[in-house]
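Next up: just one chain, as structure tokens, the form predicted alone.
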Amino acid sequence: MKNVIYKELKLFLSPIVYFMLILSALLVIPAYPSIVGVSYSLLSINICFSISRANNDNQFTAMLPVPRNYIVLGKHFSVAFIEILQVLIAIPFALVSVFVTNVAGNLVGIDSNMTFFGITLICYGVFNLIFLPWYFKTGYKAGIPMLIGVLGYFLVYVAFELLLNFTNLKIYLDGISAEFVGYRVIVLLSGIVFFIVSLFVSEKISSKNFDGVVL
């Protein structure tokens, strides 16, 4: 499995992702949703498996003497791996909005705190179960589950939005008051924990769905 990771991190992990994770400095623009500085990871996502198609790149590592579930470990380690490293670089970002540039509270959507990153991770965990499990049905096309998952990452986030906006949920999620700083780390603990768990289920389903495919 180390061989695999070391060629998905070499061969399918395009330059380009590493540009778009600094978009994450789009969190520190006045009024600015926050949830477009994060989102660039699935442009990135996206871009690699277009890459990754044109390649063979799952018909190669399917010839190499590997376990065929190998492959579909290897597209959830990268996926998850531009993810998670997408939240690690907003973070800064995100501290810089909410002590500098957005002192007042975004006026366009959440503020750039720790409620914010739990979604965002629950919005990444829908992508991916969305996403990965479907891609895995042909093992090369990715166009309408990508589609679909981008959708499906967008509508869970506009829910939440509406949420916290309708309800009293905004006064203890939204801001930095060390008040109801609790709450908030309650929602990024199930996002962290939501994101494991839709990572676990995804690459059962995908792995079950993969066995099938002629390559």
Contents of the next structure:
Amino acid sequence: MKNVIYKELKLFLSPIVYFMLILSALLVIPAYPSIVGVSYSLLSINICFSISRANNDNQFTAMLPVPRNYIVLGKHFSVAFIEILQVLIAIPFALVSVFVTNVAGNLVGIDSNMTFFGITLICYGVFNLIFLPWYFKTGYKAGIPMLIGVLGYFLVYVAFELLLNFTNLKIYLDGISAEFVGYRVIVLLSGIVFFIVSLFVSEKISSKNFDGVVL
Amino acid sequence: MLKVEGLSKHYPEFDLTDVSFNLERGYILGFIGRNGAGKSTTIKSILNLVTPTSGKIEILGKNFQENELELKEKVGYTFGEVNYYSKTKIKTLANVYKKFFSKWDEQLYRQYLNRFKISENKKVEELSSGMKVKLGLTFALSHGAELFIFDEPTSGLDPIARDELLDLFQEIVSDGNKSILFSTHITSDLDKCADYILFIKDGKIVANSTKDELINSHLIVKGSLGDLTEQLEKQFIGIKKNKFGFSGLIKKEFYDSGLPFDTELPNLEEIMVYYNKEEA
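Got the form predicted alone; could you also share the form predicted in complex with the partner chain?
To see the whole picture, the full complex is given below, headed by that same chain.
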């Protein structure tokens, strides 16, 4: 599997992925929706899958001595790699946001605190569960699965924002007060768990879908 | 070396049915059939690139599906020209490719690059069609494989390059330890180098024998239409008629040598053409 990961890093992941990571810096903009910066990972994923279709990437992997499901595992690695990196790069910018540029709180949505990162990981999980199994029904058509995946991602995020703004959950989950930090940690941990589970579930469904695909 | 038993694959508009054959060490098996007959489906099913509906594949005495990872290292295969990562430098592609093979032979790889005059610093898209085929072969030949499966390796090559390639195929099997299965619809390639012929039509194997047996068991019969009886016509595998007469392919065992017709041994192309005229 380590060779498949090497192949993904060398051939599948476009250099543009690393440029997009910098856009996590959008978190520092005052009164700007926190979700925007971390959403560029979805654009990176879209670009990589489009380029890989032009490059017949799956056909190339199929030429290598690997079982079919390693193609699925490789793509799950790449998607998770992009998403995790985008979140990790976002952390220092989130700190700048809450302590420097948005000290009084973000006026247009949740602050970039632990709750935000937990929700982001849940949104990534939803995207992964929609996009990857759907993509692996054909192994090359990424457009519609991407569109619906992104829609799912933003709908879940908007649902969380509405939930926070129209209930008193905002008191516990928004901001950076020390008093309610435990609640925010719970959301973050829930996000991490959901993200990991989503990858496992998606991999199982994707492998099953990919079994019938002609390479 | 390669044993295929009862291989079938069902598609809504095409069925590969009960394909069985053996390939022993040290031989070249030519796999012929018209476009769409099922050659690529068979090859892809053997390599698990298409999940077969049923059937058993053994390579080097081991079940392929149960030992896919190990056996894929021992099989070198290409599907025509390299059509992946066309904007990538060959060097970059090779550096990734070689990581997957524990028996990668760098010296042999360099030898084939030189032999085929391929520069590693070029991008794949900068190669001609024929050179892309040769690049695929270079990769397939450089990782210590014992069985080679080439799908249409001679398509797109000029006659000289094709001839060189066929010489190379014979060179590969000359040590008696390696075997080649290659599909083609250019039957003259097989006239030159194949030991065995596997002939597929509409997803079913219609002939599986040595090249000489296949040729010697058939006859091309030519004569005037006036002498052609209905009974004889039924015995033909395929027949062509025009105002000057007829010519048809028949199994030697069904032909009475006392009949007043000209006969000759067919070549592989004629066998393929007449078999495909069967229902005409």
